[in-house]
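Listed next as structure tokens is one chain, alone, in the form predicted on its own.
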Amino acid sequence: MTATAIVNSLAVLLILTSLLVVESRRLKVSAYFYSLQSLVLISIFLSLAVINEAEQLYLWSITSLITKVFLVPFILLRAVKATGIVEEEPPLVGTTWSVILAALMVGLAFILVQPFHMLAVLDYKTALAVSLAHFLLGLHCMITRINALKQLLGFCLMENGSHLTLAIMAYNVPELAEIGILTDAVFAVLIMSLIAVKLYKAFGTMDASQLKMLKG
């Protein structure tokens, strides 16, 4: 198997972990699957670092390991523990339709990348399609799930997708810019998880639709 085939295969594995994050009803399990997905994402970073001799991606891998594999799941698990809610509220669509919608979005992502003929991404079209699919799957999770923490996981999927796109198309981004992007994401997760806990304390649920009650 060639190096580019390894990257594309790992990228496809990201789709599987995304589906597990979205479809798992238990919040802790979803957080663990997100951690696993981030580990796969880091494997892609390291593969790209070797293939493209991109030293910046080594530092990016280390910061991603700390933030995505450990810190973000830790924040999510703390929020679950603080609320005591172990399972999300029933989503707006059932599992069957949710999987069908996810499959359509993945198919759409692969169609959208077909016109791309840039030399930089020619070998990684599958990985690029997966990165776009991640953005769509994250959006799918945020729209169809009403649990605030599950919506936060949708944001995390979108963020992983954008990181994969950057790693493929702009792996020479300065290290400080990469660390800044990761730090922003961690703060976003921290703030949104605090809002989710406040929501639970105010309404006894993490149903994000309850935020409408705050309208004056």
Given for the second form:
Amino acid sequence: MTATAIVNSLAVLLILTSLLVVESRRLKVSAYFYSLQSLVLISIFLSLAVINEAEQLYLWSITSLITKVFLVPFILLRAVKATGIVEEEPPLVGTTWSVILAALMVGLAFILVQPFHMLAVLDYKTALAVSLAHFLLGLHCMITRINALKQLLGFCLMENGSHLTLAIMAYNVPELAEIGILTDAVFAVLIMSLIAVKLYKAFGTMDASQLKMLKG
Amino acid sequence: MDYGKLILVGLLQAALIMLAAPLLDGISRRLRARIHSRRGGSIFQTYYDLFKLLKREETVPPQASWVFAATPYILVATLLLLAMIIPSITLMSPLGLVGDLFAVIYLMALVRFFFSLSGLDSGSTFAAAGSSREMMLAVLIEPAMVVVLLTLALLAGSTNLGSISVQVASGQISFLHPAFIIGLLAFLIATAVETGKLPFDLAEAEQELQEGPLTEYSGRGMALMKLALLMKQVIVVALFLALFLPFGGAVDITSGSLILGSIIFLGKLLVFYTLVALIENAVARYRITDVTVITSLSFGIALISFVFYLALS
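Moving from the form predicted on its own, what structure would you give for the form predicted in complex with its partner chain?
Below is the whole assembly, all chains and molecules, this chain first.
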């Protein structure tokens, strides 16, 4: 009982850190918060591994410690350094409405997980709703922020959300599949940050809305 | 329930908070000096300052009305009442009949109202700027506080502070309840803004606004206003502790448990002030426009806490 409560409350911390990732205007700070959030995610994996006695999850936590806590923020920080852009452009939606939307998303996520009655997820309904809300928050970040790197961070948030869903619903997936999913994400981030840097070199800005200008 | 005894406990709390506020300020000043690699004054320096101000002559700006003269007394009296209401050394509210969340919110609003009114009344430009900032901060942070308090009241099924404290301390409201954890964080931000310590030291910013609404005060009025500000900091922290970390408060009214409760309360305050002192020396003051980001974040977190309450009840 208390163990599931710990997982659920850690999941709640995940929502808070993702709010910080979305709302902090400085790109470096956002990347650090993302790293922190991945740490929270890993602690959820570890507690799930202990509760469900799933050895696969231990290996998964180690892989995600390397990729999510160190590698992805490192790539992002390098991209920030390469461009020298400290602060993102003003987003389409201001902080006030953004956080209210976030609250609505959490509510929506809870409504969406209501029909789930699988025995495996019954205890982790909060965590499941949080993972869904996390996915929505990432989407929100990708849509409403103009900065390319910030949109990339939104993608990372969505990914963390889907990882949590996977960890809750299918903790017995073979290691190889899980590690494959994780490394896949690293390459996605690597390629996208390269594109962001190219964007900066071509247009002198990381404003993704500038992409519509044709340039020979 | 023995109301006579409880009122005595309330008086004890008020005296404790009034006497401890300058000491805590002295300690945080000493800490600040240490962080700056200075030796720093005595930890009782704030008491000396207040006594010195009490002896000084008082001047009143010619255009000021009675509000200017009455405000220091109104503030100190209201804050003493608040100190009696908020359960700090006990778990139940010493003034059980008025120990209500809404009473506390309105009394705090009263303090803020008179504080900024006195600044406007003094006719000084600096004071008026400080007053307008104070009101702006109130508008920004109050929604978050109210939403958190509402969520907590719904969780506890009562708006009585004492009843909430008892339920949190006894584990009836689980510490791991998502709405509780998130509410704690939102209220922590609100507490930081309300105490007016450095990153949010906007209304009484010494360097830019000459202490804001306090600009025209001198002598006894100044001493009381300073005391009121110090007490307000302690009371806001005490409210946070009473709602979210009430552990260690006295369950029954015996002298032994009361003394233990007071020591634990002072210990918690000391920890809080030490942390605040560390933060204060590591950050610069926010601009008032930047504060809106922090407060709306706090409001959003409070709303999420409410959503979690709705989803899990």
